[in-house]
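Here we start with a single chain on its own, the form predicted alone, put down as C-alpha cells.
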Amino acid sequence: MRCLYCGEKIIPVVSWGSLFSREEEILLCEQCKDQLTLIEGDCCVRCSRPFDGLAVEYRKGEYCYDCVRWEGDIEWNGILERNRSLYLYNDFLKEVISRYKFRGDYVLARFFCKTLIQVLKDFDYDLLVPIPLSQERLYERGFNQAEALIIEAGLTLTPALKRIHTEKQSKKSREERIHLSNIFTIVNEEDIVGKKVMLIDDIYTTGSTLMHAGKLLKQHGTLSVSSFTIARG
C-alpha cells in the first residue's frame, strides 16, 4: 500500500494481534501524519480554536474573541452551537487542502472520513448537510469535497441548501465576510423543519460561511445547527 498524500510505501508493522485480526487500512505515512497538528487540549468550546500561544486578550474565559463577538451580536446569538475542527490550518495541511479541492485529489476523503465518523459520537443531530458549492465552483472542481467526506463515510447527506456563485471567499477580509449578503438558499423547507443540522465544511477560518448557512437554517426552522470541518485556520 502507498500514502494517499506523498505515494511513499507503507510498510506495515506486523504484530501478533495482526495475525489474528483485520488491521486498520493505514492511508498516510507516519512521515506525512506527523505533519498534521490534531487540535486537542486547551481550546474554545464553540469553534475548537486552540488556545495555546494566543494572546490572553483574544480570550474570555473558555471563549476566543471571534467567539465572544459574535454571540455578542444580536443578529448571529445563538446561531451556531458548536463547531468541531481536527487539525490546525498549517502549511502541509493547506497544501493537502488544496490538492484534495482544486486538483481533484477526491481519494484524500477517505483519510479524513474515518475521524468524522469517530467525531459524528459526540454530537445529536439528524441530518448531515455539506457546504454546497456554486455551479461554477463545482464544474471547476469536479466534485464537491464537503459532500465527498459524507459519501466516504458511508453516511446519508441531505443537499438542504443551494449556494449562490459569488467571488471566493478567501479572497474576502473578515469583515466583508460577515456583512454579505446571504450567499445560501434553501432547496427543501420540508427537511430541515424540527431537524437538528450538522454542516460539514472544510476549513472554519472567521466562521462566516458556517454563520451564513446556520442563520438560514434557523430562520427556516431548523431546531439547531453545528458544525465540523477538517481545518481551524
Second form
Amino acid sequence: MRCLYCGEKIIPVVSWGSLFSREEEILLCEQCKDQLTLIEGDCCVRCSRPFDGLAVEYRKGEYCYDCVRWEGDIEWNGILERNRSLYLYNDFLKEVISRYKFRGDYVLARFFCKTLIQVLKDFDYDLLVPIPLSQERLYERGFNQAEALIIEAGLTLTPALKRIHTEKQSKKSREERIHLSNIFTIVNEEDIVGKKVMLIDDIYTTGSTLMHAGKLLKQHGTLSVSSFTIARG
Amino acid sequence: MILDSLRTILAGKQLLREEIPFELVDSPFISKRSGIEFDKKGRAHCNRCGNSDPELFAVFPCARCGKRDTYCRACIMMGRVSECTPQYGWIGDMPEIVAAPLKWSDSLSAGQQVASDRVVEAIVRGEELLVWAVCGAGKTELLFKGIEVALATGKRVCIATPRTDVVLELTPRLKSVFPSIKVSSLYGGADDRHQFSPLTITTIHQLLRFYQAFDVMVVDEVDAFPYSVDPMLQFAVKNARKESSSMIYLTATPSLKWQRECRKGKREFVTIPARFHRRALPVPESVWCGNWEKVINKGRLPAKLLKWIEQRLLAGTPMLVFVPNVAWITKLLPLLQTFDGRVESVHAEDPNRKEKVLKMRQGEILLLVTTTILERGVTFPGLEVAVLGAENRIFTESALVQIAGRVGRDIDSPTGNVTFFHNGKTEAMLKARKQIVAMNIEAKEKGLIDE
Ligand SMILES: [Zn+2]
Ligand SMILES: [Zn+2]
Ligand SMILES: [Zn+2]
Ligand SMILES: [Zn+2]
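Just the form predicted alone so far, so send over the form predicted in complex with the partner chain.
Let's see the whole complex now, leading with the same chain.
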C-alpha cells in the first residue's frame, strides 16, 4: 500500500482492534497526516473558523466577526445555517488541494470524501448539492472537485445549481464579491422545494460563494442550507 | 504569423493544450501524440514520462471525453495527461540554428584540454561519452568548444542537471561566453519555457516537456540523486534527444557499474584526474573512534573528533562535519554549541539553509554540522571536512568522494584535511580512498600536477 499523496510505502500496524473490526483503508502515510491540522475545539459555531490564535476583537461570543457581519445584514441573515470545515487551510493542505483540483489528481478525492462522510453524520439533510464550475472551467479541469467528493463517497448528488458567472473570484474584493448577484441559477426548482440542502465545496474562505448559492436556493423554496468544505481558509 | 509563434513554442516539445498560450490553428505541421496508450495486455503506458507502473495510474470520470479516463499520476505535477489528452508538437521545419562564436579567452588546463577535444569529437560523430572529472576540475569550461562546434553545424544543445542550483549557476556563465544567442534556463518556476533557443540549460524534470528536440545532450552529475534512481528522469532524457544525437555525461563519481564498464572498455570515457590548480586531491584519513553513538548518547563528544574540531576552532579553519542523518545533528549540535558559538547545522528541510551557507562563507559560522545534503555544490575557501559515522550505509563510495572533494578547491588553499571518523572501515571508505589515490597517480603520470 502506498500513501495516496506522497507515494511512500505504508506498513499497516496490526492491533487487536484491527483484528476484530473491519480494517479501515489507510490512504495517507503518518507523515502526511501529521501535516494536516484538524479543526477541533474552540471554533465559530457558524463557519468553523478556529478561535485559537484569533485576536479577541474578531470574536463575539460563539461567532467570529465575519459571521456576525453576515448575520447582521438583513440581506444575508439566516441564509446559511452552519458550515463545517474539517481542516485548516495550511501550506500543506494548500499543496494537496492544488494538486487535486488544479493539476487534476482525481484520486485524492478518495481521501477527502472520507472527511465528508464523517461530517455528514452530524447533519440532518435531504440533498447534497455541489458548488458547480462554469462549463469552461469544468472542461479545463476535467472534473468538478466538489462533485468528486460526493461521487467517491458513494452518495447521491443533486446538481441543483448552475454557474453563470465565470470570472475569477480571487481578483475581486470582498465587497465586490458580496454584491455580485447571479453567480448561479437553479437547474430544477422541483428538486429543492422544501428540502434541507447540504452544499459541498472544497474551501471556505470568505463564505461568499456558499452564501450566494444558499440565498438563491432559499429564494426558490429550500427549507434550509448548510455546508461542508474540506478546508477553512 | 501565428504559425511562427506556434513553431517557436512547439519545436521539439510535447505540450498539453493548456501549456500553449495561443489559439491552435489547423496545420499539418502541428503533431498530436496520444498521452496514454495501452499495450496488448491492457497495461497503460504514459508517453510523456514513460511510466507503466499500474499503481501510478488512476481512472476518473472525465468531463472532456465523457468517459472513464485513465491518467498518469507519475507526472501529475506537470499537469494531467490522460487518454483524451494529446501532446502537441511540431513536425515541420525546425527554427534555424546559426553559428555562435565563443567569447572566452582563458585557457584550459592540460586535463581539460584532453577532455574538451574528446567532447568535440563525440559531438561531431554523434557519439556517447562519459567525462569523469574530479571535483574541482572545472567541467563547465571543457564544454565550451563542443557547444561552439555543435551550434556551427546547426545542432541544438541541452545541458541537463538534476539540481536547480546548477542551472542557476551555469546559465550566466554560458550566456556570457555565447553572447550572440538566446540561452534558455528552465527549472520549476522559470519563465523561459516558451522560447526556442539553440542552447537550453534545464533541470532534468523540465525535459518532460521536450520530445526529440536535441542533437547534443549533456547530463551533468549523472550519478546525483534523484536522476540515478528515478526511471522517469532517465526516460525524460532519452525522450528529449533526437534519435541520432550525441550524449555527454559529466560526473566526478560514476556508479560502480559505469566504472566497471569503463575498465572493460565497454564505455567511452575520458578522465580529468587533476584539478585546474595542479595540486593533488586531498586523500582522506581514517580514524577509528569506537562506539561513537554510545558516547554521544551519553552527552559527550568522541575524544578524537573533539580534538580534531578544537584544533581547527583555534586556528579559525572552517569545517563541515557530516553525520549520517538529521537525528544525529539534533544530538551533536547542542554538544558542540556549548563550546563555541560559531557552530550551526543544516539539513535538507532547513528553511534557513541558504542563509547559513552564506554566513559560513562570510566567516560568521565556523562549523556546520550537516547531512549528505551538502555533499555537492558547496565550496568554501580553506575548508576542512570530517565525517562522523563514516561506516554508515548512507556514505557510499561516491558520497565520500564528493565529500572529500569539498576540500582544497580554492587556488589559494589547494590542500586540506579530510577525516573519516568511524567504528569499523567499510568497503565504501576503502574504495573512495582508492579512487582518489588512483586519480592522483594518473594525474602525476600525465604530468597534470606539480608536486
Ligand atoms: Zn504520505
Ligand atoms: Zn464564523
Ligand atoms: Zn506520466
Ligand atoms: Zn477524458
